[in-house]
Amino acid sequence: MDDMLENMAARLFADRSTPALIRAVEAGTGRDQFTGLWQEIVATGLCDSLVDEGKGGSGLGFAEILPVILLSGRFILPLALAETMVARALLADAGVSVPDGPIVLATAVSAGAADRIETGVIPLAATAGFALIDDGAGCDLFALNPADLIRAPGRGSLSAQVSVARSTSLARLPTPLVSLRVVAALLHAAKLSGAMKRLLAMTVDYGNTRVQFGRPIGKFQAIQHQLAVMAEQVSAAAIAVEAASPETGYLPDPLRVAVAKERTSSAAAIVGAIAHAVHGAMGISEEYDLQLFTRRLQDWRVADGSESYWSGLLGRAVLAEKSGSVIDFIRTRLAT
């Protein structure tokens, strides 16, 4: 089941998530392309892969639906899709109707006004119709009005904040076993797995057709090293998130997801930075795709916290242990 999602998600992605649709969606003139891509993807069944069998979806487990992940991110999907595979699961759960639209997956970062709630940095949320916000009681579900939003800084950020009242929540859902930050920790460490595997390729074959000096720059040892560290933090990254991937449901462990999240971040600096190295000036030219992937890994680096947020997390975890070593935590507490 696995290869033909992924295989139906190669294609669509290739043919509709194109370097032409992000720019048109960061420009602000593609709604209607994004528009039309979502609703071909609802047609697939994809948002639906979590949801049990019993409630109208394919009950399949966060192992199955990575490789989607992946390819959300190797092709930069400008929409929530993962989280809404999740945020529908979440849904579904609860008994809860499932709205139309993409869902972002968010965390109350402070109190504010006691009618409101707030969030931080939500990368997608302004290509999103929804939001499932976890305020660390529960999780509400929210509407996504352009009002709501705070607009990230920066050339085609689809990233916002979210301010909304807790008025206007359309379902209280319980608290969830795993909080949403954990969750969407994962979903954006996938991502950047998916992005930094197609950096690479990227820079391989441009190390290759770009000749300097008589030679395509691939074959001078200095670039060869830049390239063979990329491969080091791309392949070290990967196995990272599969790691962390839960064998079945789709909620995973915390702090396999610190383990994935902090290396997925620290790995999208220095990809990002050697992807760029390689490339020169071409990188950073609007007219290059370069710049897209690149842009974004900074959006998902930080992400539900940074590669210093889930490292503090797991060094608290390692200091509270009474007995026995890192070895030991590493060995009974994160790989069995």
Contents of the next structure:
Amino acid sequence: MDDMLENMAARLFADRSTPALIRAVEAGTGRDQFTGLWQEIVATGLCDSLVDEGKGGSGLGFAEILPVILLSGRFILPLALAETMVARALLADAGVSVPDGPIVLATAVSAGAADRIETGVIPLAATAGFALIDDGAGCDLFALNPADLIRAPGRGSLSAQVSVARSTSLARLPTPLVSLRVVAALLHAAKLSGAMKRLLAMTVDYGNTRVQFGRPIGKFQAIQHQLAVMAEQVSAAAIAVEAASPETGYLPDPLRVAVAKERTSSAAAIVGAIAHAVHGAMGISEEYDLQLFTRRLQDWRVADGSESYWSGLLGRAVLAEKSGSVIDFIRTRLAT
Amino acid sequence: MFDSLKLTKIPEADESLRPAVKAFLAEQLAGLSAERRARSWMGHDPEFSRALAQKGWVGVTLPRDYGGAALGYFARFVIVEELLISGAPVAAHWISERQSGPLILHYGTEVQRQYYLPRICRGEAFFCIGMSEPDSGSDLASVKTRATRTDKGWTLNGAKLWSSYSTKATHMIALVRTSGAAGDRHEGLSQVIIDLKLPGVTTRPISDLSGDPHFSEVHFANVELGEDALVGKEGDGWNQVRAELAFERSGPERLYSSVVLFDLWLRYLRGAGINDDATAALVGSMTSRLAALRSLSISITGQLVRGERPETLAALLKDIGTEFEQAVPALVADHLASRPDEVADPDLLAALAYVAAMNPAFSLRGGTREILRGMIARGLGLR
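Switching forms now, from the form predicted alone to the form predicted together with the partner chain, please provide the structure.
And the full complex, kicking off with our chain again.
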């Protein structure tokens, strides 16, 4: 991806995905604003970045669009842009016409009646127009109405479970080569990485400006060492996301995604805790922006499987090898 | 800080060295016990170092004119990675290969290069580090060992402590004061090469808690050094040491000190068919941590290749890398003992005993956790 696209996305998100907008969306009063923002995003062509050039898209590889996904995390964009990019590529590849609106990616859970499809908790389902749901044998596209959503608990959450009648499927796609859970896990790993870099910068800035005992608290070793740990976690998470991002196409390798999601989800718990520890009482006040980010960190950490889910998946693959060093496994199966 | 952190791939040409290195090590180390392998880069065997040198794999980054292989840091990464996962006893040549050779190449005179570098590459000159002193640990700038000008060169007095394998090394590169007093901090420090057979040098071995006499104290009583003992610029020692530490801190040895133990544990789990959910999750999380750290290490190696000085990132990697290395014996011990009715194989238990005892060293050698976190904080703009 050229820097132009990244710079354009950075400007758009900085101008429009503001704390004020996010607060309005969370309060349920921002529908007009986020609809307007979505139209601006659509106008940039970003939504079709991963769609084949022959099918009217930009034909970019996932790694090329990663900077935009990181930015959507950095600005905690309250709209499922990253998910829509993948969904549109899948729909285009299946020859299904693309609906107008954000599309979330979801996995069906086994519970429930045979004529319905239900999902786990999906971030940004509250602001989405559609859901692409993988039931293991194929994917269905559904339009989302407020009645289809079971909103997640927690103040300001934009996550929801989806429950829809199978008969309302707008289109059925063949099973992708990689499950939607894997793809969506990588998207959430990338958003976590982007948001955690922002949190580190916010926390360093706070450490340099907040004065106690006559000097900025960032001058105290106790604070410095916590921020160093934060930087370590953010760095390891960031490179794991890069390593999982496919150069071409948009379907990642499940084991590399396992590393990316394990690292980012593990880091999210540590990074969120340190950010709040350094910010003190200010950080847990509603009017301060920190909580907008750390609440989203919690959502993304558990979306599409937490660190333990992906550790288990990766560990079973390591144990299934008959012999060889763990480094040989990492080198041949997990590295670029 | 993150702008320079790019996902980097080891080039094919360097990666292609791997099979030959693997084959050589499998043959050379066939009879080496698990407990010896667990010593990782603390295992000392000059014969092995010379055999490795004969293959051309000591001093690989040094130019051919000086006996090196003129390969890059990625080639070195591949060789070092294979040495570490096989538990090869590399300590004899480790310091010369990793930092003394590159230091002499970079800062040394042509005469020094011609003399020392071919000897390093042949596995004849084994260097040790002379940084810490009885009263100077983390506060390295307070060193008191002093080289005083004479008409023929320098007279050296003082003592160095905790120098690994100096009892078996041929040379030391020491950070010493050449002007000013300890209070002058970073000013007035220089690096000198000391032939450890010179009159006035006495070396006393110190056993570590595993019983290995691996480190030592070295005393200098009126040791006469020639003019050519000085490496680099007089008074520029602090700056040179900082550059040296970027090499010392970013390599795979800061992630892999426990990898022999990790692999022995995996072998046991696979052989005994232990693959329950908790075990899989533990193996997976450890593998994931290590995979990300390896990517970081390769990324920083890429920066060294481009001639950058990634001091902050090297400190960051060493801190998080050694945290992982230290976690491995605790996690493995807990896992094994979570099944109190099963007895693990003796090789695994022997390796575990060594690594569990020695692992505090991992975050001490090459700069303590506290010093590294201070460096990271400076890189973040907090100091």
